[in-house]
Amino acid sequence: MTKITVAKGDGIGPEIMDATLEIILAAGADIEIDEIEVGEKVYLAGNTAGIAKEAWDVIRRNKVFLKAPITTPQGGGYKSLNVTTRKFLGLYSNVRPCMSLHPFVKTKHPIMDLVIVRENEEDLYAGIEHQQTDEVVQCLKLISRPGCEKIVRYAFEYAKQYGRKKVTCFTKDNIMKQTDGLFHKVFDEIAKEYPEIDNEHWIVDIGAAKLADTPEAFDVIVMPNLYGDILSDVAAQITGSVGLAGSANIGEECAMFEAIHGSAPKRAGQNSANPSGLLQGAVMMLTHIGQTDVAEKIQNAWLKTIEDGIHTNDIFKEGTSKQKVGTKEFAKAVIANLGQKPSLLKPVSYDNSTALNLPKYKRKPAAKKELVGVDVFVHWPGSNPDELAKIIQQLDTDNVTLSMITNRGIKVYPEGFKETFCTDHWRCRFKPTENGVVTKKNIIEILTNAHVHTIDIIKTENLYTFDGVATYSLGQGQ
């Protein structure tokens, strides 16, 4: 028997969780349930995380967490519990299967069957933001080699275990050459270890267009966090309904399973919500804990129920559907179909399915790191870059001098264009003189000079080479 943690959530959460648990227990799931309270009640009781310490202890002890949707109150500094849980528990991989159920659920893509594997912990979701000037705020995009290696390897191992033929990577590394460039580079490195699986890379914008238009061209897609968040919802929607999709959040020690939709508080208590998304999460949970026979029985019964035209309101369609049912009635129909398989939809078989056991990340030998300059970010309300350059040149030291100024990434000094619109946020790049060498002491001197000349420096970013390779962006137009 496996002990799992269950949270019934908010809005429609308790209804769909009750239906889901009724189905999986009727199918013979060998589980023991520890229920915890998370979400709106906890938030409004003054806990901005939406979860109590004691609940964390239960989740960490049981390692497996089945969670219904929750409501995060607006304003007040409340943090998303989903994001917090994924990061605290190291749930680095978000897995979302997206399969059409044509002709029983309306879709323009009848043969769509793909899986999106999304990095779950970093990227812009690090949530590190600052207001820099009156006119400019920033959000730091953090991409790490461990994060890239773990998620890319997971995607290939998933494809290998489930008999998938191709893994596709989406990035925007034609623009973000360092961050998305690292993700793409790691993808290419790891793809070589799986010669039996086809691999390809798409720039995310045209890749997203292709996904929306021709999803059957893809099999497994692996992406950084933000792209994966957006496109997994797109993929789920074009199968027929976001309400049918579940997801798994997998870490090295813990795992969380859920529906991808929200808590829909306006529909709470009406016995109308579709429990399918959470049930799909529960099926993935049962596979994860090794109860594949139960997972297979539930999934085939669910497919048979969909095929029989027994549909909740969200997917009911006159002429295709046979019977409109509520949440409880849908659960009873699935239970009645346990032990049966669909006739037209493809039955599933989980004979070879187990939790993926990936190796832990091993840190690479450190590269030779050399300081070669510094970017100094300045809050200045003027508009003439040449005028600013004269001010900033007062910060030059014996070894380091101003080489470039950019505004929102575009080079405006030297040889800028008068047509370029500038905000009050300026990046001033200092590089060594012809025979000079940059040191940390030079940076301190620059900051000291700025204090003397009352120049408002917001922050600095050191410029490095690693093993002789420049690892910082040029100014656009440089």
Contents of the next structure:
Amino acid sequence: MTKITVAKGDGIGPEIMDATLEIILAAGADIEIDEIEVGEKVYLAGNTAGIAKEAWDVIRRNKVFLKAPITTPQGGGYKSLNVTTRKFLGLYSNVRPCMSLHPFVKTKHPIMDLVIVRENEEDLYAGIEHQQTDEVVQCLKLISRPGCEKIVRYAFEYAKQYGRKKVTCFTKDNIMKQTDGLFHKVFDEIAKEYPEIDNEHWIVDIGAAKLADTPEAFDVIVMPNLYGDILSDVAAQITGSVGLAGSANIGEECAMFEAIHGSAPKRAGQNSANPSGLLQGAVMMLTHIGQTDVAEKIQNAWLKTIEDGIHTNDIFKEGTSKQKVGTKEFAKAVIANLGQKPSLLKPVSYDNSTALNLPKYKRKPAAKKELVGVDVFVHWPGSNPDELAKIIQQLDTDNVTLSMITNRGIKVYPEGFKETFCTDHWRCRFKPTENGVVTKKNIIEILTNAHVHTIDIIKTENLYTFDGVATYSLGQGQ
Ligand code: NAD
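Rather than the form predicted on its own that you just supplied, could I have the structure of the form predicted together with nicotinamide-adenine-dinucleotide?
Below, the chain from earlier opens the complete complex, with every other chain and molecule after it.
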């Protein structure tokens, strides 16, 4: 018996959760349900996180969480409960199988069967944003080695367990050489440990185009958070319906399972919502807790029900579908099919599938880190970079001087182009006059000089080498 936390959510949430629980209990799931209240009511009672402390205690104690969609009220500083849950519980891996159910659900891609493994905690989603000048705001893109290692290893282990043949990585490392570059580098390192699984890397733009056009070319795709967020919705949509997909959010301690769609408030209370997405989440939950025989039985009964043409309104098509049913009737039909298998769609077999047991991240020995310069970011409303250079040269110290100015990454001094459009946000790079190191004291001197000359410094960024390798970007055109 496994105790699981259940939240029925908002909108269509309670209806699809009731249908899902009815199916999994009828199939013999050995679970005890611990229900918590999260979402709209909690938000509107004044809790901007949408979840009370007591509910967190239940989730953390049970470690397995089946969650229906919730409504995040507009405005008012309400925080998305999904993002908060993923981060607080360290649910680093978002796994979303996207499979077409041709010819029973209309799709342009009849032989699509892929799984997107999305990094779930890092990237631009760290939510660290600042306005720095009148004209410029920034968002920090953070990618860590442990984050990359964990997600890439998860993708390969998942492929191994589910007999998948290939893992593809999508990044934009031709532009973001440090951040996406690290993700790609770690992918190449870990791929070597799995010689029996094919691996490949695509630049995300052309990879996304290929995914939308020829999804049958892919098997498992692993990607950083933002690309994964966007492309997992694209992949689910092109199977025929986002209403049919579930997802798992997996961490080292806890896991959360859900449908990928929202709470569809306009559809609430009409017994018309499709419970399939949440049911798919529940099937992943059952394999996660080792109840693979029950998961397999449900999945095959669900495939058979879709194949029988018993469809809810969202996927009902005259000619293909046989019977339009409501949420409750759909659940009854799946229950009636328990023990049966589809005949045209491929039945599933989950032998040996259970929670993946990944090794803990091991920190590598520290590299030799040397400070070799500093980028000083300046708010300056002028437009002539040569004029700014004269002002900034007042900050030079005896051994550290201005070497370059860029605007939005493009070199504008020395020898810039007059055609380059400039904003009020300037990066002024200081390097030692002769080869050598820079000290923190030099940086303090530069900042003190800026204070004396009333130059508006908005931030500094230290330039380092790690084991002699420069780990900062050059100016474009440098
Ligand atoms: P939505 O996914 O709720 O609805 C989009 C469209 O799909 C609507 O036309 C809806 O009727 C339809 N749809 C969705 N699920 C369906 C189902 N199971 N059966 C039949 N039709 C279905 O997206 P939205 O309208 O942008 O968002 C509504 C609310 O859901 C918002 O408050 C949003 O914040 C929230 N939301 C929650 C989650 C979550 O909890 N995981 C995810 C996304 C959105």
